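The chain that follows stands alone, in the form predicted on its own, written as structure tokens.
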Amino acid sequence: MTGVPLAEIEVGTHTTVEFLGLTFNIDTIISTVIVGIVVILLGFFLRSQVTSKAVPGRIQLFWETLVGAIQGQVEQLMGVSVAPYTVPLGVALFLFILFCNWIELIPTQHHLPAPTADANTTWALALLVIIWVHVASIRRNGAGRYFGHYAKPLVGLLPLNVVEELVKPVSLSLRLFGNIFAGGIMISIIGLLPGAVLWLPHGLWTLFDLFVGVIQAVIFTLLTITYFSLQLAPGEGH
């Protein structure tokens, strides 16, 4: 997986740097802007690539591919026209969270860790997408149909319809956060094994990570387009 040997990782366990009384896990932040800025490089080269053939290369259909795919799901859901900046949204994020899943793949001399099996990481993800979901759902629906619906479609329900909005966040962010977070300890525990017999399950494993990193930035990808037409979607129903 790494420059590292298995067994000397420590999930959970970060490099830290107090400032201003805040406690800042610099491995994360260092594996973080490294994502950021592949995905920025990536958009940058994917953007050199377009062509206007008839037959447009491998990185065009793999681009032209995965916008098709959420656009069709927000059409799907709540109709392009009605939030399309939701398009580009989820592609940042499903590029931006597989990245995060799949750094820790990336054989380095310092094991990088991945920013999504860091709870700040996805909690922070989670809050970004939450905070835009219910501004635009105000900027769209006006504050008095969208605190008005909370109430709906009895008075008595409003307690449980805010506890509902509160939960999405929490379950947003430790899904992925549990999932990623739970690789790296299948990783340690791998790295106890002999080294005869090291290489199969860490091959086997290995390919089962790539798996489940495209599987959980396709589920948050999909959940933020969900959480987007539940609000922004046209009529009474939410």
Partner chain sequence: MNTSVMAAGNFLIPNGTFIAELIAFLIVLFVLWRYVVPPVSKAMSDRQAMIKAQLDEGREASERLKQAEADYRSAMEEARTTAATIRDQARADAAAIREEMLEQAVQERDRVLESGREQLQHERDALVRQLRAELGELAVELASRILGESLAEEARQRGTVDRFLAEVQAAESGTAGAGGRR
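If the one shown is the form predicted on its own, what is the structure of the form predicted in complex with its partner chain?
There are no partners or other molecules in what follows, just the one chain.
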């Protein structure tokens, strides 16, 4: 249709496996498993040498920085005691998303795509978070106050409040997906350049992707904590 050889750019294609009547994007799943193993190993490595008496190692400092930052964020927005589970959730989300974003940067001829460039992953994370938020809110505020919030401050704003809640998982999921997916598309497009000039834009874009990977992980984690705090913060929800 156009002059660009689009056929050479594979967008949103995956190696799939049919199992129990469902389609599985096996490349995404393999990447995810690798990411999961890396994160868990990082965790167990920490566990093996965590210390509170001696000088902490680099791994421990990394974990402490991360946990400390998320604890600080939760404390600032609603108080850790209100929802202590948001700390491990935030830590897990940040690390999982970060490594999901970064795994794409390992040059493997697209055998290991970023799991977050697959909408399945981002939908899974976003829906988990949003459902958790609503469940937590009902458990903390009670069903009456929870549903009452939708009619505040005015009953007429009820549709707007409902739409706001419905949009949250969509925006949360598609923001992450879009950013990382676009990174992959850019890599593919840059890959069309002749080899002699390929390295410069490729290198620059890889650096930028590293940055985007961190930023998107931070945004997802921060928004998760924010959504929890909006529903759970002492005093007022919305």
